[in-house]
Structures are given as C-alpha cells and as structure tokens.
Amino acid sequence: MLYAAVAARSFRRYATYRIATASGVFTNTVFGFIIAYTYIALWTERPHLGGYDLPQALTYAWTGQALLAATGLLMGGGMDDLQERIRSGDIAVDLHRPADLQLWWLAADLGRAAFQLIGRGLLPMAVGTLVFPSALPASAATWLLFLLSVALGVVVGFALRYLVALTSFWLLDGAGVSMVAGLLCMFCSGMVLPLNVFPGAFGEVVRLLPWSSMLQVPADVLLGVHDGAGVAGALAFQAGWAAVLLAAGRLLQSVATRKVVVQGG
C-alpha cells in the first residue's frame, strides 16, 4: 500500500505541471514530424530497410515520441531529484524512512511514467497516425502485450537511471555522467534509428544491450515483428535485464550508503 501511495502521489505531482505537459506534447509532435519526414526520405531510397515497410517505419517513429518521456529515453526524469538529494545530503532523511530506498524511487518513477505515457504520449502518437500512414495493430491482445512490454521498458529505464544517479555518492555532481548516459541511451535504445537497420555483429550486439528494451522491443511488439514464442522471448529478454539491473542497483546502493557522512550527525 505504501508504494502504491507513492506511485499515486507521483502521478498527481506530474499532473499539476499542465503548462509543462502541453509544451512537451507540442515539442514531441514537432520532433515527430521532423523524424517522420526524415524516415520517409530514407525509406523511399531504401524500401524495407531494417525489415520495415514505410508505414511500419513511421509507426516506429511515433512510438518513439510516445515513449520518449515515459521510459526516460533522454535519461533524467525523477532521478534528477535523487541526484540532488544525494548532493545536498537530504538522502540521509530518505535512508531513515521505514521504506526501501530503491522501491520508493521505483514506485515514484512508475507513477511519473504512467502520467507521461498518458499526458505526453497519446496525443503526439494520435496526431502522427492521423497524418501519416501507420501500421497499428487491430488486435486487442497485441495492444495488451505492447503495454506489458512498455511497463517492462519503464522498469529497465528506471534501473539504468538509478545506477547513474547513485554515482553521485562518489562524484557529488552527476551531470556529466547523466549527459553521457543520455547520449548512449538515445543511440542504443533505437531513438535515433531503429536498431534493426544496423547490419552485422554491431547490430547483433546493440540489440542485446539493455537499452533496446526501452524502445526497440516495445515497438517491435506493437508492429507484430514477433509472434508466438517470439513475443514471449522478447518479454523475457526485457524482464531478464530488469532483474539484472535492479539487482545491480541494490548492490551499488548497499556499497554507496556505507560511505554516507552527514555533517553534525
């Protein structure tokens, strides 16, 4: 109940920033148009690039805009608050709460992601699919599997950002690490280009990295690239990375909190 309440309060917190949400919807829509026209030019020259036809490629582009804030494809999100609390020393208050630190921030991030998906994700994708050809599925089961895949992608995104935030225990100012992590996430998640377009060993490796769980895998589930056992394998891939990264976060948290020093305490 405690963590459900944290998630609900996080959802309401982000819902209060209405002007910021409207600005985000506008920005996502504009960038969606830019990326969509770029994809049209690219797929006109190279039809079926990466195994996608043009409507699938455009649907991929708008799916990226819909998940941009929800899965934290630019990093940041609520983890900026955690980094600031570590830098200022307020993290000592969090550690004295009768709650698990990692689960607390995971619950808060799930609430944030739920609002960002509804508040900033649905409208840009609706606009994109109305203006451009799309390959959205008609099956309700596919949509449910897509939402499950998005939820797993959100957890993977949180786990990665939590690891980055914990580096502030040693660096104090984690802005540099966050910037590098954001650039890495944009490329390796498939935000710049679908990972399927990269050939050879490089393409194979980048598709096995955890960042692909945040956009490439959910988009492929939505587009019906996987079927039957393939969908189960894709979801298991995401769940596996989520478990590994959450365990790594818990281990790093245990190491980090041993060195917390509070002035006057």
Second form
Amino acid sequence: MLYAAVAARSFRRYATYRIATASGVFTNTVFGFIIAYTYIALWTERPHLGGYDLPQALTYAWTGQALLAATGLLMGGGMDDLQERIRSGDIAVDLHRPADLQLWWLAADLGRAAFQLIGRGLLPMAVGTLVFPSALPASAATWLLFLLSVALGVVVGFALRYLVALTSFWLLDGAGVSMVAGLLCMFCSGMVLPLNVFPGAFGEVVRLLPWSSMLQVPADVLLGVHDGAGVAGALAFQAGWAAVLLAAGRLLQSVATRKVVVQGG
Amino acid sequence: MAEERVRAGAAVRERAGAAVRIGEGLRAYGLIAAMWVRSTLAYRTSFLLTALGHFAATGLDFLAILLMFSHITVLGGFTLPEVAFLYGTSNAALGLADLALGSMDRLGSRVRDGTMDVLLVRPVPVFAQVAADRFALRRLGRITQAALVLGWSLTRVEVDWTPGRVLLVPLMLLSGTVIFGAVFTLGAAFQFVAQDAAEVQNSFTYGGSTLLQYPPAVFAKDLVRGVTFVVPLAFVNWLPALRLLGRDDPLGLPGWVDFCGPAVAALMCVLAWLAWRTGLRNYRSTGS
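After the form predicted alone, can we look at the form predicted together with its partner chain?
Following is the full complex, with the preceding chain placed first.
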C-alpha cells in the first residue's frame, strides 16, 4: 500500500511539469520524423531488412520515441535523485525509514514511467501513425501484451539504473558511469537501429542482453513478430532479466550499506 | 578634411566602446570557463569517463550510419564517404557551438529557481555568465569524434579540389558554428518566457545536427524548405556540401545561395542578439 502511494505521488510529481512534458512531446515528434525519413530511405533501398516491411520499420521508429522517456532509454531517467542523495549523504535518512530502499525507488520509477508513457508517449505515436504508414495491431490482446511487455521493460530499465546509481556509494560522482551505462543502453536496446538489423553473431549476442527488453522486445510484441508461444517466451525473457538484475541490485545494496561510510554522517 | 578625420575618430571611439564591452564579456567568459574547467578536473576519472562518453555518444550516431551502410551502398543518393562528410561537418559545427554556448539551456531552470537574479547584480555581462556557466570541457569529445570522421571523409570523397573549394570547408564550419550558436542563444531567450522547455531547444540543435547528417533527398521537400527558409540549418552544411560534391539541391535554388552561409550566420546573430536583449529586458524575477 505504501509503495502504491509512492508510485502515485511520483506520477503526480512528473505530471506537474506540463511545459516540460509538452516540450518533450515536441522533441520526440521531431526526432521521430527525422528517424522515420531515414528508415524510409533505408528500407526503400533494402526492403524487408531485418524481417520488417516498411510500415513495421516505421512503427518501430515511433515506438522507440514513445518509449524513450518511459523506459529511460537515454541517460538519467529519474535515478539522478538517488545518486544525489547518496553523494550528499541524505541516503542515511532513507536507510532509517521503515521501507525497503529498492522497492521504494522501484515504486517511484513505475509512477514516473506510467506518466511518461501517457504524457510523452501517446502523442508522438499518434502523430507518427497519422503521417506515416503504420503496422499497429488491431487486436486488443496484442495491445495488452505490449503494455505488459513495456511494464517489464520499465522494470529491467529501473534495475539497471539502480545498479548504476549504487556505484555512487564508491565513486561519489556517478556522472561518468551513468553516461557509459546510458550509451550501452541506447545502443543495445535498439534505440539506434533495430537490433535485427545488427549483423551476424554480434546481433544475436546483443539481442540476448538485458537492454533488448527495453525496446526491441516490446516493439516486436506490438508488431506481432512472435506467435503465441513466442510472445510467452519474449515476456519470460524480460521477466528473467528483471529478476536477475533486481537480485543483483539487492546484493549490491546490502554490500554498500554494510561497508560504506556515509558522507557527512 | 579635418572634419572628416574628427568624424572618423568619433566613429572609431564608438566602435572601441563596443569592442571594450565585447572584450570584457570575453574576459569574463574566459575566467568563468577556466573556473569550471578546474572544478571539473577535480574528479579526474569522472571527467575522463564523461569526455569519452561524449566521444562515444556521438560515435553511436556514426555507428548507426555504418550499420546502415553494411546493408546498402547509397543512401539518398550519397555514398558512405559523402554521408560521413555531412556527418563530420554538422557535428563539428554543433560541437563547437555546444562547447561555447551549450550550457545556455540551463537558463530556464535559473529563471525558475531565482538564481538568475544573482547574475543580474554582478558587474559582468549577463550573456557571458550564462554562456560560461558550467562550461563543460568534456564536450571536446564530440568535436574530436566529428573531426576524425570529417578527416576520414575528406580523404575519400571525390572532389576536384581547387583553392576555392578548399576554402569552402573552413568557411562552412565557421558559419555553421555561428548558426548553431545563434540557435542556442535563441533557445535561451525563449526560456525567459517558457522557463521549462529546454527540450524544445534540443530539437533544433541536436535534432538539427542529426537531420543534417543525412542527405537532403532523404527528407520530404517541406521539411527541407523548413530548414532552409524558417530555421536556416541547411546553410550549416547541406547547401555548401551539395555545391562541393557537385549535386543539385532538391529545392532547385539558384547556385549563389550555396555561398550564403556567412550572410545567414550574421543575420542569425542579429536575430539572436535582439531576442536575447528582449528576453533579458522583460525578465521579471520569480519573486520568491
């Protein structure tokens, strides 16, 4: 119940910044247009590249823009606050609260993601669908599975960013690690180009890494790339990574809180 | 004769006054920037990582282009070296402008939290303070990466180099930097009104440079018209590059337009200066 309240407050916190949200929608739409045109040029030269036809490729591009803020495909994504609290020493206060640190931040991140999906995701997707050919599914079941997949992607994204934020216990200034982590995420999630376009064994490895849960897998669920069993497998893949990474975060958290001296404490 | 000399002298002094103000601004900018550089270098590992990060972040865009070209030989009628030339010129221009003025997007948050007022009472030009605030040396990463790609592309593009064509490249970079710098300033001036819309600025700067990485033929004509006549980013590299590579531009503009970069850059500066002055004069503190 406590965590639901945290999530709801986090949702409202992000909903407060209306001008920032509007300007984010504008930015996502502008980038969506640029990427969509480059995909048109690419898929016109090489139809069915990566197994997508042109409408599928374009829908992939707009899905990326719609999920960009929600799953935190770029750097930062709400964990800056945790990093700052670790750096300043305020984390000592959090550790004394009768709430689990990781669950607290997960709840806050889910609230943030829910707002970003609605606030920053819907409109660019709608614009993209109106202006360009699209391959959006008609069936409600596919949409539900897509939302489930997005939710799992958000959790994986959170678990990764939580691990990065915890490195601040040792490094104090986590900006460098955040940046490297952000780059890995951008490249390996399929934000730069769909992962099925990545060549050979390299592509296969990248598709097995956790980052693919954040964009490639949800997009494929939306595009109906998988059959019934395939969808189940894709969701299990995401859930598996979420579990592993959350457990790793928990482990690192206990190591950090046991041996690290909090600043200013 | 004497009268003329006196008049010329007055004009020189007046210009000297403006020059002194600009000089003061530059000096202040240099001092603030140097302070931030020292403070950044205090966390050396983090600085190196973020500089490398900037290098790699821009490198990712190029990696995307390389991945595309692993499946195709031409994109929008351009070969890989030609796209690399567009990529290098747009990113170098953006990188230089970003290094000099990239922190200006923080103006909105300064207006929101009231720290803008602090800048107004200091005896230093406000523009210099805002521009140099949090001067980020790590942005050299983007410039280095762009320079490497540009250098590579110059050895590969098929251009019949004449002195004029050689000169066109630095001229492009210079006017491109100024155009992007003006866009950064216009964005900051907009923040006086919007306060919380820093991302809109990113659409035109980072979005603009992403757009300019690809040949104009890739995009719809209306979009090309928009970035030629409304936000004249096409003058950063598209138009001079088309001239250099011997291509016609998709809008069929007269040939002399390709050389208008410096004039457009100057015009953009005037606009940015007017917008900045208007924004600053109409600024009201949050009062908190």
